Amino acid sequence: MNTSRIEITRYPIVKKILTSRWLQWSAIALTLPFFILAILAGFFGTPAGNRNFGIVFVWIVWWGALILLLLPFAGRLWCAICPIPAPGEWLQRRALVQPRAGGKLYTLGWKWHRKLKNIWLQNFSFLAVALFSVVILTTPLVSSIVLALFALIALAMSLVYERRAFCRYLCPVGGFIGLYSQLAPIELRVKDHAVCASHKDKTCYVGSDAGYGCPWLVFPGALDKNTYCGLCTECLKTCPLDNVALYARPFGADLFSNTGRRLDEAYKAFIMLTCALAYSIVLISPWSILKETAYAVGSPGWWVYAVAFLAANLVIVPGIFYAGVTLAKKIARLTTPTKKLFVEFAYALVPLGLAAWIAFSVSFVLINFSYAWQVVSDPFGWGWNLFGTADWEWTPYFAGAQAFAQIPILLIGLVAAIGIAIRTAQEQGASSRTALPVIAFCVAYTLALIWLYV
């Protein structure tokens, strides 16, 4: 048993909150109509994005949360209640709340290609927002074109495919939500696999007439890791022997092991880690001509930007990262496939790239929020003044002071992969200096960051 974490939902009243129907679709209840306003404001809305609360809202407040508070503290909470791919599973259950009986979908229920089961597609789905990300954040009508793209692919799917496949295989957004929830405190569990291994019915997986079965087409009693595991809490909904409970657990414990460890999960840490860099240097930093480059989408510079930004996320970072675990292969004489021995070490990435997008999203987002209070009085830009904060003139928020915040993120986050790299080396059988190529490589791209900042 595990001593380090705390069962919540021992609490009755938690448990209660958590097993209730009405929990999930409230939450939906709420984020909806912000979803479908972000899209009417792009389609009908003003041009200027600082003015549209589709900018505003999704881009810098959403995003901002999504970052700097859910994310580190509540791993997948987000898709828990995620407006997306509400209105597709509403469809294939024909229900807003309550189950159908045995817990029966309406829909085609096409099985996921078997070589598709992984989050590659989510590796280049992110990539190609990445890619054109300064004219989505920035272009109402396009930022609105591209959610109401994912909300309508959502639905397709979900009346093709068996449950939340758009969210499991192809979500852009879904792919890092789910390497960076194994930093999370919290995590969904069941209690005893004895338990789990003896219930033949399985109505966790496969549904009963309390609930659904996993919309994420995990089994819980397999469940190792919060990366595919979306916080809907079906399972304990589902599970008629109580079976299944939320914990609370020291930071990136999901880290702590290096079972289940794959290759498109370390290339979704190097994208992660290389787009931080990427939007720091073009979004915020002062060499203006790189995002002038970088908007003009179809222009000769843009497709020189485009080529180098690609480079970067799938061949010279893992490259460079590829070059140390070599050496540090060379160093201790390990037997290991250099190919393995990459995937291990590329987990130490995921504080760091965690960090340094939070790094990054306290200046931008203290830099824009002020923006927020203009947009919720006039949503379109038409001259309305709801609440009385339509004229509040934009003021970046601790201008000069935000980098006493950023580089102490950095530095958590360095000490992290450095602890992970050593714990790396160490599970190979070989001494914490086999560590240094990757440690050094950690170093180097926090005081790159640190330096672009300040």
The other form holds:
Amino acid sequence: MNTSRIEITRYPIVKKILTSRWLQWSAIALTLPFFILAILAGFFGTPAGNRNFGIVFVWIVWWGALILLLLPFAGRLWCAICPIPAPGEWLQRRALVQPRAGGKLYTLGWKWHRKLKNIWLQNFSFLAVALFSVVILTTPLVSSIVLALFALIALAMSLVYERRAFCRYLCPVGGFIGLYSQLAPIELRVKDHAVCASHKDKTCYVGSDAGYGCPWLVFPGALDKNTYCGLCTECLKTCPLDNVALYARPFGADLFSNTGRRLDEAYKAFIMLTCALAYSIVLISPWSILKETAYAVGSPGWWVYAVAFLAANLVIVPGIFYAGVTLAKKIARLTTPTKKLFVEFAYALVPLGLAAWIAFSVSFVLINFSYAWQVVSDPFGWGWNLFGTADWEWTPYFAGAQAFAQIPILLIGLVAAIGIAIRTAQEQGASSRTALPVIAFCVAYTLALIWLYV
Amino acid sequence: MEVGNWLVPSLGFDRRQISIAAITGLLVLAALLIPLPLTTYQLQNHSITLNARTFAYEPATMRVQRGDTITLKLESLDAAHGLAIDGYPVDLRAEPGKSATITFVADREGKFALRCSVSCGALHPFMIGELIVEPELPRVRAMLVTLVTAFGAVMFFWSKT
Ligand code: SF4
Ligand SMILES: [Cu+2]
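Target state, the form predicted in complex with the partner chain; input state, the form predicted alone:
And the full complex, kicking off with our chain again.
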């Protein structure tokens, strides 16, 4: 399957950098101050969102970098440099850079509940944020409360639970980063599974003087998808047999194997797909009534919006897809349970969903990027002018040209979705035409977005 | 290592697929470039008063034909608002009682967002309207390209087994 991958860690210099204990620490030492400034700006700065460092840096600069660059090209790389879990992780380790003997962790070491070892909580935490997103995206104080809450929950959880339980099971961002990291052209894997099988100590999972046992509760030897690997590089540091490597690989390689497809992940795909469409309708359309209703939390109209939003995410869109899969099953006269087919085919929505999010983000990230120059000089909106850029005017970059990026991106996502749908049909022992209802769903979705954007 | 394997691992490209990709590419080009039949049309002058309020324009959608001349008067009903139109050199600013006017020719067809250029509150970055310059060929072509690409992709990945 992965005949065409290149081992990046083969180069001594890369290996040296990646196994340096300073690497992750210095990256977080860079992102954490920005994170703190963003929170402070939200609490103490101007309530005008586009003049506030908190809003502009989190929802335009960070969001743009995450969706347009980090996620498609480097998968979970963000998780390796994310400031949110850092304070908790440092406390848990009682160390910043060099680990204590044996990679010992100081936590009550509670185990995460067996029934919650999936991403359902992440599905719901994302939906909870998404439901209020029009307020969160535009109101500095609310945005900061949410970010501070994330950091506090992450901190509390690392004192109580083992390792990065927050990242793995609760973080609303982590869920979709994991899902879409399957598309990235990099992967961390063991070189030889046989070596892991015969290595009794499993140092990469338990930790050693060189580093910590996998913070993500993943056994690297069993890793076959990017979804839950946070690219923290601990296992590169701890493996005594030099059996772990970082590879460059084809885009989307994880989706060419259908092992371990699950309902919780499938639902993540639906939620992301639905939200990209919902935001395109609510936020960037000319129908102001929708954004005003979504903003007026608690009003009667908002309740209608909330019910419609949740129903679309959890029932309507998955329901339409389910109907399509039922039809596919009829076409192929398959005996596979419909629910299983539903899960299998849902993975075709992974590339389409990421493409939709990129296209949606293209429609506002560059348009509003110039606010970044203002808030860099005047983060709180107090009239500072640190770098002389505080009164640079709003300039919508590439205004009117977004479609030239949006359409090709959506089409790449659609082609990939069609490829995976047909492949999934074949994996189920069915003919290609079994995939047609799923393909029709993907085409209809793409047309809807293009109709909104062009 | 083939380039094709990087894009579509483990499938490889056979001759049939290369032809399908090439034909799809040509059809996409055709969908983008072929002149579409247009009805002839009498050019008009439009005088439009655009009311701005936090966070919307009224009318939210303006519809004209390509080549029409638009005289746009931006009036603000509450705070200071601005108006920029994607792809058009429009830059207005109005306050209650102080309107602004611009006249321009709608020479680019398609859909263009109206955006408020003066910070006016929470939803300001999403204060959006639209100018539709008919015929909406870009939309028609984009949809055609989507259908052609989808059809090509289905053929490309299709297998008889
Ligand atoms: S597999 Fe390795 S890099 Fe990935 S999370 Fe675990 S220890 Fe970190
Ligand atoms: Cu305004």
